[in-house]
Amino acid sequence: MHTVVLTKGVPDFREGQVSFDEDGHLERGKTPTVMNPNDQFALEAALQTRVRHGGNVSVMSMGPPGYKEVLQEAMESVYADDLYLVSDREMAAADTWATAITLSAAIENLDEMPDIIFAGFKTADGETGHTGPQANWCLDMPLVTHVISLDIDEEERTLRAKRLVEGDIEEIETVEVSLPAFVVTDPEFVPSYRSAGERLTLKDLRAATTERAPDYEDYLTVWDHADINVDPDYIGLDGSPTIVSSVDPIPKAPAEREATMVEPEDVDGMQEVLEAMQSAVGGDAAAAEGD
């Protein structure tokens, strides 16, 4: 069974300030990037499918050359048999619609259509959750979103999934669709390995992907817009109907507590600190003083 997982790089805010150009577009080539956290659940769903049904897991992303490392992260942190990066300048500054067109064209450029395409719920930067469903619209497949568990019947070529209704953890429904299908996993997705055999297979696959990851470029295919036969007018900034009007900096959170500086030689001040600490833990300051 062939599955494709769509992933994306998002700014790593731990590395400091994110870079924007004068038009308000994120400069991804100048911004430290990591794999979108929600995409891990899509990778876990693909790995579960690989364990139970064999086959191949391809991980695909659209972005600058630096996204190679995002794909390596996907291979190392969860699983991948091979990797695809769709990248050139014509794709720069794409919104979700132009991105979906590009990714769907890349999927159609594979040797064969995958049985299942997985995508994460939404990205940590855009927060729209549009790209997966829009790519699915281009591919005209059955779509199941907010998936928290799934099973596949290979003989019947069907996928049965439990999903959250409108993202509500209190309401769950079961749906069944025919393959090929497009699945958007929810952050509540939890993989399930029911037998010792499945758990042993999982262990072997995890070891294999960890071994592959340092040499990930041996498993990487890079395509530009000509390789996937898309018109530059329909991708990148030219193909993006979204207009960025402005970008506001993230405000610094106000301090919620006040701090009082006490010098070590300030006996009275240190005594007050000790009494406050003893009170907080329910002890007795006088007993501590006697010690």
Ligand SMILES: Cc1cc2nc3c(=O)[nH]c(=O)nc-3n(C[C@H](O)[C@H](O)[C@H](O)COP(=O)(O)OP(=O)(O)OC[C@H]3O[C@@H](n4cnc5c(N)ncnc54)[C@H](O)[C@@H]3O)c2cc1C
Second form
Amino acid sequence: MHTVVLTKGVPDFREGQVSFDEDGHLERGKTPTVMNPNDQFALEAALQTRVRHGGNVSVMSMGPPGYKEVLQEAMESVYADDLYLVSDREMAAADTWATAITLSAAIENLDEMPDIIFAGFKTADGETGHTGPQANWCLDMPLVTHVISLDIDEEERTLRAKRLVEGDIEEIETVEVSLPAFVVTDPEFVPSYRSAGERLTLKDLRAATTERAPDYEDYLTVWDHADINVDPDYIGLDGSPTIVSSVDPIPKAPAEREATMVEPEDVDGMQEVLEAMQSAVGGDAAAAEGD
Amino acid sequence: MSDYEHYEALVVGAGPGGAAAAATFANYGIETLVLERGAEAGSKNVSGGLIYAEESAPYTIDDLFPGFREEASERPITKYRIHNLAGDKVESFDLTKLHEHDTEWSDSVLRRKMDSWLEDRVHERTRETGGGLLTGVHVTGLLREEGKIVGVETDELDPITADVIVAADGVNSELARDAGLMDWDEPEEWFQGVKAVVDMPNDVIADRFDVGEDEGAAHLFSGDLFQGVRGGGFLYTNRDTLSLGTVFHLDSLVAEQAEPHELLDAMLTHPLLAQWLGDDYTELEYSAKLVPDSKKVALREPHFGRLLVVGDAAGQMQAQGPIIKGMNHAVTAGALAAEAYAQAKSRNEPEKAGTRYAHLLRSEGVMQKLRPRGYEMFRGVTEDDGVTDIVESVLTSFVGRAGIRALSGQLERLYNVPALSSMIPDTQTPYVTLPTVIAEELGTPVRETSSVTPPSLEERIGDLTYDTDIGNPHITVLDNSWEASGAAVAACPVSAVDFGGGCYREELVRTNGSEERVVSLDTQPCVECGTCAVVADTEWTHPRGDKGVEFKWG
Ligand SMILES: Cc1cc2nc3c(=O)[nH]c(=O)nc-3n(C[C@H](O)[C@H](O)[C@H](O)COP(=O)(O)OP(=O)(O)OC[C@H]3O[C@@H](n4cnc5c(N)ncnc54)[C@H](O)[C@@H]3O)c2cc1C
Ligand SMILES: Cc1cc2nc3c(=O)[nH]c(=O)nc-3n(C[C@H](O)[C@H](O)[C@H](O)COP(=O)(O)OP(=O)(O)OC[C@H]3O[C@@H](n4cnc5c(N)ncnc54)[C@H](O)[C@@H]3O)c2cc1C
Ligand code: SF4
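Rather than the form predicted on its own that you just supplied, could I have the structure of the form predicted together with this ligand?
Okay, now the whole complex, with that chain kicking things off.
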């Protein structure tokens, strides 16, 4: 099985890492770039596929040269055989559509068409969740999103996945598609290794990864738009139909609010709470008390 | 047979016993899988610990793992003393001769460091056979087909079958119990060990213990400082920490309703220890574990079908007087079990591995150390209550005291006789009365005062690392009446009477005017010592893989 994982670099939004200016705008220069946290699940799914069925895993990203480290991070966190960075000034300021066109062109440029392409669910900054499905629109494979577990039948060349319906953990359906396929993993995705053999293979892969990750650049291929044969008019800012008219900060809740603590046993106090709630929603406390 | 995943050899547990078994299987080229429940080998283990390489042993840890002493152990122990205490009076004997008897070398170890070092080597060597070592896998029991043991079941993996299974899963072995070889019913058969690892820079150790780089000291304590509970204390020097602890007979602990942490504190704060602990006591870790008493529980036939039981799991833990030998015997037994299987297989009778293993334990002299004939012969007399009473009253009488004084020049020599120390009866006399009388009659008072303030139980629990398996407690109390399970409140090393933050608590339940005394259990602070499996009525298992307490030192 050859799988490709799409991953993006995002600002490190963790406390102590992220930095905002006075107007509440993100200071990209001061905030380190890390691998999009949700992409971990896509990587785990690819790793599970490799452990169970062999083959290799490629990790691909479109972004500035600084994303190299994101690819290294991806290689460190799970085994990856090779890394692809699609990077070029013409690709800057792409919206999800232009990103999807670029990524799909890069995938088609690989020596061999992969069996499965994995994308994560939403990035920590853009948060559209569009890029995966849009890239697949160009590739035209069966698409399964919100995947929480998967099983592959190599002989039948089918993939059976459990997925959340409408992203709801309460509602799970199982779907089967033929390979090659495009899979978007849900953050609820849990890899499963129920045999000792699988866990031993996993251990081998992790050991090998630890060894090669410092030399990740030896396994890295960088492509520009000419390498992947795309017309500059369809990528980057020129290829992006989305126009951002303005960005408004979300109003903050007032920092100081008055609070009165009421013990549940305090009947009079609870009555006051009830009245306050009723008046807030425009009801009648006395009526509520009536029955 | 069903199409389960299969390995030729399966080893459960990656302590010294499991590591030795796995390395020996690998030496024979046998495909071997090792399953360990801890997140890393050693993260669940506690030892005193001095590991011995006995001259008479067919296998030692450094034979099987070259580089062990340089990389995995702490210090060679070159000084060995026992201190008899009564009040502030001390009479000390040099036991270096006893310590060096049949000893090629003896090093202090810390189990997290030692076992994780072994883990890497074992994985590397078993991987070459097509197997390997996996951590975070809790073996829950045996897999049987048509009544025969064929493999194991685990919490994390699908069942696995094997041609030979070595249970090296330590004290409270779930496999030995499942096979019907061990029960956890009699407190008389177990010791409880409690330990603190204390921070101390290398140069301070050199200074306070008067030891060089490749030297180390062991100090043992017995007498009247432990509320009459049978057992003693130890202090061992590591590279830049100290190991301090106590080992008590579990039945005695229960009978005296003693609090293990208080007994440990009694030792830590004793004025004699002030010279070593100084006034900068920093405790790094508090831990505890049961210890089998081989004299009573070492299995004479530690096997059942394809299952071979080694180390603590088979009760192979020898208390040779004050000297505790468990790790070395686990190593020997583990290697012998693997050897027995390899021999049986080469004769085309692999089903005879178990009986061969038991035979090797006898022919290599291991059994004789674990169950000394002298102890067995004299036990009837020396542990007889009537005889004990007479000995006790003579010893504490004017005559006995005069005898001790008369013997004063000989006592140190007598303490150093290995045959005597292996026959020590399991009574109050050798543990409490004799040391106390010796100290009273011959001892000199200690001048120092202790400024050690040990952490409270709450602080000790707070300093431990846990990955709690929320909603899935590994121990359940079957009978919560005070009569059935009340002993655990005091005996559990992380519980105490009038302490609400431990595992076991006393509760009074009022029903229709009458009041019932019961116990409740919260496994969150559990250090998985095994005590309540024996002293309370519980359904006792280890937590799932990776879950529960994680010792950093051990
Ligand atoms: C309205 C809007 C306007 C924007 N305008 C600009 C702009 O002017 N300039 C600008 O620089 N950016 C802009 N962006 C950001 C840019 O469009 C997105 O970062 C990018 O297209 C990915 O979309 P996303 O972050 O929503 O990812 P999602 O669609 O949420 O990502 C889902 C998955 O797709 C994959 N993926 C996403 N992006 C990549 C990538 N680059 N390489 C590999 N895999 C990827 C990952 O597997 C990821 O988990 C804009 C975004 C929006 C929503
Ligand atoms: C306080 C104290 C002081 C001691 N002092 C000394 C001393 O100075 N010298 C000495 O030689 N001995 C000493 N001992 C005894 C010694 O520690 C033991 O005898 C020795 O560790 C036994 O080795 P083992 O390999 O049989 O078991 P262990 O070392 O207990 O190893 C068992 C392994 O199996 C794993 N395991 C258990 N159950 C399962 C399961 N169901 N599934 C998967 N894995 C499992 C455990 O996590 C562990 O890693 C002391 C013990 C204590 C408690
Ligand atoms: S609950 Fe039981 S096993 Fe856990 S620490 Fe207490 S006595 Fe030991």
